[in-house]
Amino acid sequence: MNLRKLHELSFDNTYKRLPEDFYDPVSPAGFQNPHLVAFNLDAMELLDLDPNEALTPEFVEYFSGRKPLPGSEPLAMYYTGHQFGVYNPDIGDGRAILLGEVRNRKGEKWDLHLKGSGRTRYSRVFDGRAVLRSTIREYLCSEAMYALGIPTTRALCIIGSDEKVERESTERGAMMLRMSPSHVRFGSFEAFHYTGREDSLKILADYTISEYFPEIKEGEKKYRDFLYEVVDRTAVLAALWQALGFTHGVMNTDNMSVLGLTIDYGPFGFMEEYDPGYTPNHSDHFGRYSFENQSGIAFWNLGKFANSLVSIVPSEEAMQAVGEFKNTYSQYYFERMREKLGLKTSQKNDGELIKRLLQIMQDEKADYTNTFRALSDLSTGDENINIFKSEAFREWAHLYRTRLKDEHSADNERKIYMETVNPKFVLRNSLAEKAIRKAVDEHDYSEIERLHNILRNPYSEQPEYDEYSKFSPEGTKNLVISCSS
């Protein structure tokens, strides 16, 4: 297959041929000397880019802004929100331009999404610009997301510049280059719902529809039918969030896709330190979004979008729709939490048994994720191999063992599949800031690369980096950080 160059990308631009009230046109403000970061081969491929089109000055130059891509036509997205629950009707892309759509030769549509990219009609008072500590941790982030399984945004690369940009302290700016098959969130149709402007978001549900869900048939039903598989989608990334230990942090409805996608990394966290409390947002001070409620704000969040449809759905079909979300999400939690402690049946005590464990990790300050990947280690046959010292432990393992001799279940068998769905690698918060003070301070990218790299095969042992799937260092567990991190 012919690869493309980067002038040679098949651009469809759909979202520029709707009405104008749906968007700004705008220009990236470009940075004086960018340089490149870090580029992904993998997202390049999704473009059918050829990969040695990162090396060229022409690659710095159209995703630092400084030149149009040609067959771009830029655009700031307009969208509003709930913000900590309080609805907001002046945000949008803010510091962020839509380039374009690129198809590649499977008719798959990508969302080219330029972060840091400058004042929009969006932006308020604000400078519109990104700093190279976050584009790193969402380059990073979305990555390890996907290679875990997780619905989720992808990052093309990262360009950087010595321009200086105002944060906590003065840091240099960066853009990062997301992609999507789409940027359409919850706010995009509350902006509407809002504004009391229903024609718009009739042509908005109707194009999301008509790009996206191809599968929903025309008819009277078709936004309800939209509704039911937002709400389903929905549900089952909440579900995968909490089943790896995801906090999001900033589950604002303006951060959630309707396409059922992790969206706008700003001060997420792995889970390190077993805590349901946490939450990795210092602006988050009554833990609005922390780890355990965030089934419960998503189940909110739907809704708030399906009272934006009451437009086009009566509103008892979408009360009906949005009911749906616990029954999906606790079907799908219950069901990768057994895959987790590889359990091939369902049985009625499979909700104690998972509690009593998650108890016993908090008691004993576990480490979420190598809790679960140690657990593929123990033996039907072995009662003195525990993970734990304590009694309360010893009596979970001993229902455990149980439980797999019921099931037949082969020691050998088990852990194969257990260390399939239990990873080995995550982005613990004190690894991105590894890479990122290495970035910030001396100017060397390579651990980028590197932590890229391991997380892009997070199931896999990989004996040579088993320092990056320990506990972090004391100070370091369950960061908490700034929107701007």
Ligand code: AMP
The other form holds:
Amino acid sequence: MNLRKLHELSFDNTYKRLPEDFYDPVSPAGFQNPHLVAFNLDAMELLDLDPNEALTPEFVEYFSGRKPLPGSEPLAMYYTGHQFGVYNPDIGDGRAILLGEVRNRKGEKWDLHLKGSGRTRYSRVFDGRAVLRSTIREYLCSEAMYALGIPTTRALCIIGSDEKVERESTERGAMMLRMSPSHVRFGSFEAFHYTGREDSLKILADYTISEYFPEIKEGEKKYRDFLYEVVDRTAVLAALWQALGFTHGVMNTDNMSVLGLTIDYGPFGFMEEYDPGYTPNHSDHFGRYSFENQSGIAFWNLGKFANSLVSIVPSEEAMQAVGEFKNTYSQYYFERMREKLGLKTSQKNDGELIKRLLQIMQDEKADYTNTFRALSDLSTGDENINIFKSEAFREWAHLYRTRLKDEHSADNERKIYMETVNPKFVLRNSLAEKAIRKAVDEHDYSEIERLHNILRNPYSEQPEYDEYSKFSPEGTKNLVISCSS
Ligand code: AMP
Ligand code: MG
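Starting from the form predicted on its own shown above, please give the structure in the form predicted together with the named molecule.
Below, the chain from earlier opens the complete complex, with every other chain and molecule after it.
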């Protein structure tokens, strides 16, 4: 297959063809002295890009906003949203720009979205920039999530600079090229609903359905079917996060993709010590976006989304659609949790079995990821081999073994299976921190690449990287992250 050069990318800028009130055309504000920090061959492949292109000076020029990429038509997307439960009419792409949409040879379309690319009409009082630290977190986490099988945006590259960006302290600015089939959010619909622009809202719905939900048939039920689909995807996504032990951290409606993708990686966190109240966002004082609240918040957000469709989906039907969330969520969540326990069948006490295990993990302050990985070694034969010493665990393990024997589970087969669903490697905050410190303090980007490579294969043993699967050092578990980024 002929790979493409950067100037040969095939753009199909569908969003740009929407009416003017959907966006603001704006060019990125380029950095002085930009340089390549990281690039991702997997994402380049999605664009049919020749991997050698990453090493050309043009690559840095294009993705630091200094030179317009041929075929791109940069714009800032308009949206609003509920932030921490309060409607904010004034959001939009304040520091990211949709350069354009690239269609690959398979016909897949990818938004090229440059984050940290300068001020736009929607920047309010902010600088339009992103700091290196936050781009590294997003780059690594979105690729880790992809490898873990979670629907997510992707990351093509990080470009660094010596441009000073003021946060709690002075930091260096960076840009990250994010890729996604679409950046349409719940808040894109809210924006038109709350400003009474029903025509625009309908155009957005028609556009979103025809571009991204081709399976939805034309007809009077089309918008209702669309809502059902968004409810379904959101429920699946929330269930996947939960089973993985992932907390998004800022589930505002402007950070909710209508495609059911994980988007906008800010103060997220992978659970280490199991604690349902874990809230990674330093500014989230009341734990609104805690681990245990995520499904409730996803439901709440869907309520706001459904409400914004009131001019095209009657309220009663919309409420019914949103009402599907709880069933879909719990069905999917328990399915995943059964898989994590290596259970092949579904039995009525499985919910209780899972709940009791989580309670033990909480009491033991056990590492979420490693506990499930370790469970794959539990044999049905020897009752004396256990992960925790407590009586509660001994009792639980007895129930679990009985349950396994009941479905004639073979230890070796189950272990192999469980290791394909319980990752060994996740992006622990301490790991991200290490890569960040090296990059920021020493201008050494090798740890980003190393970590990315480990996280690309989260289920494989990679014994040489055992250290990367360990509980973070005391004091850095379940880290809380500043939302300044
Ligand atoms: P976030 O919490 O990152 O999803 O951001 C919420 C809103 O604030 C979005 O509209 C962003 O574009 C905007 N925003 C966040 N940081 C900045 C910044 N440094 N400059 C301009 N806009 C920003
Ligand atoms: Mg956002």
